[in-house]
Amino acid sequence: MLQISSLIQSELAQIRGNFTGKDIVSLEQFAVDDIRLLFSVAREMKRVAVNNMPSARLAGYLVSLLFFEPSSRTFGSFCAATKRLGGQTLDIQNPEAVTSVYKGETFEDTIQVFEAYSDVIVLRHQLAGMARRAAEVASIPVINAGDGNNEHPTQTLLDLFTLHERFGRLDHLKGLLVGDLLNSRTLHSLMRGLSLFKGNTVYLLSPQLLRLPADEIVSLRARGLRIVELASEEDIPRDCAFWYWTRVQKERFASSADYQAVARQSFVATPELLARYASKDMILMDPLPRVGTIDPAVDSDERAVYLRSQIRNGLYTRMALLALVLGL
């Protein structure tokens, strides 16, 4: 485990009520307050991004997206939020082949050069703890867009906004978890947000072998969320709120034999998996991409909202995060 100084820790604890040069790298940071400010500025960027309104909110401000790990939604949208506010992107994804990563440059210094030229580093990498690292380096704000397995704290801002878009609460809900709980960064980060809100219930369905850490489980239900493990489809609840569907992650398996495997285990949302546990004022939720997770025959059931608000509050809460954290 990567060890970080006890300034660090103390600085990634809490935003507390003010995000102006913090470095967003886990839900641990968050407490209720700091969510509902977000969603404030986040339906303030909602009206500008909906109505084409010019604005020059980060004119003069430059982003560096570091992304190690392939991406389309988050890297998309961390730069359609940025232009959308009058800002600049410094665009490098593949570092490893198109920087000096190449030549044998050190993370640590990588870090630092982008630094130099920006004013925000989004950083997406394959290995849990990296984010952590490059704030501890990194004297502007790093912001997490994904580290291996362990959290993704800007796709789970999106998802509780589009919760709370629908539901106008974000306690007492009961949602339905699906796919590669043991490494879905979403749902790692999903579960910690969703805690920090009293009685929700979350209902946990997965292979076997890609089932969520008991040690985790315990962590969580200490945090007040409940949580129940599912033995197979027939167990699902007929009052979910809300269904979230992953995909098994093919990048975090040793051989294409071993995920085949595992693949052949996981569940897909049909029209008929809807029709029989589904109530009609839920919605079906995916981060994407969608590799063997929901059936596109599910597309047009106005319930499935994850080509339609879910992957549209991405922009929205990422030019809020974005302008917060500039302190605009």
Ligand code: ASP
The other form holds:
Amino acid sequence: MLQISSLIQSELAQIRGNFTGKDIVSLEQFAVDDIRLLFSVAREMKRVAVNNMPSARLAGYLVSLLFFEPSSRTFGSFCAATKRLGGQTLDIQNPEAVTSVYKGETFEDTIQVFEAYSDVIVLRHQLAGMARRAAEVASIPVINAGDGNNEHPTQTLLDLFTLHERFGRLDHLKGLLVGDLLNSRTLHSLMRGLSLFKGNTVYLLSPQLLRLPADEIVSLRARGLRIVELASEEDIPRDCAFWYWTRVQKERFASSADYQAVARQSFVATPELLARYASKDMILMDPLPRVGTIDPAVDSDERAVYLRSQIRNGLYTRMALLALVLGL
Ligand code: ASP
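And the form predicted together with this ligand, for comparison with the form predicted on its own?
Shown next: the complete complex, the earlier chain at its head.
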């Protein structure tokens, strides 16, 4: 099984109120005010998308979508975000099969080629650290669309936007984080995001083998995030503002037998579990795909936002991010 990469992220440019020309690789680059700025642009973008307002904000710009790993939402929403703002995309899904990577071209050369054609590169890669590497190679902005089991910063921006829309704040929230705490990049970025705001508590529930590594716990606590590890479902506190469910990350396991052994111990969100432990005002989130981890019977519960606002907010926040990094 892969471990969370221990990247030295201190050299990444901090946003400090100015996204223009910056790579977006990690939540480490954000401060509270940067998140607020992105939210204000995302609210504007929501009006554009909801009202089908024609926009030429990205007219003349081309965004390369280089996805070395499969994706539905991140790929689809970046593609839609670019097009809703009048820009164009160069879509490469599975570059290992359809580009010169197949012939043995290096990652660095591939990045430089797409840099020459476009204004932004959105990169998903199966290895932790590759977004960081691409950002070092390219002089145009690189947006990390998920690098291995490391980070998924744009997912966190949409998750925080969803929480903020629902609760009007991002501080003093209690959240239950369930599933693959070892490998889920969405959880890693989310915890970094929550640690920027005061007074947040996360309760962690995972199969024993998929616990958050001790050094990550120490570093997140040092940033002010309160972390409580739960031993079983019976320990779930009844006053959580949100539950964030994740699947066991099958693709991070060395063999399917290893995966099966752990997947058997994974937790499933059911109407019964919600009835027992969820508050009436909470929301249930999932970055998806859910792969058996949320019973479809939960979908009709209005607290379930994973197929509703959480998806839509991915479009608005990515529209905002593209406009901001391009300085438009
Ligand atoms: N779609 C999210 C990701 O790319 C979550 C997942 O795949 O489980 O990390």
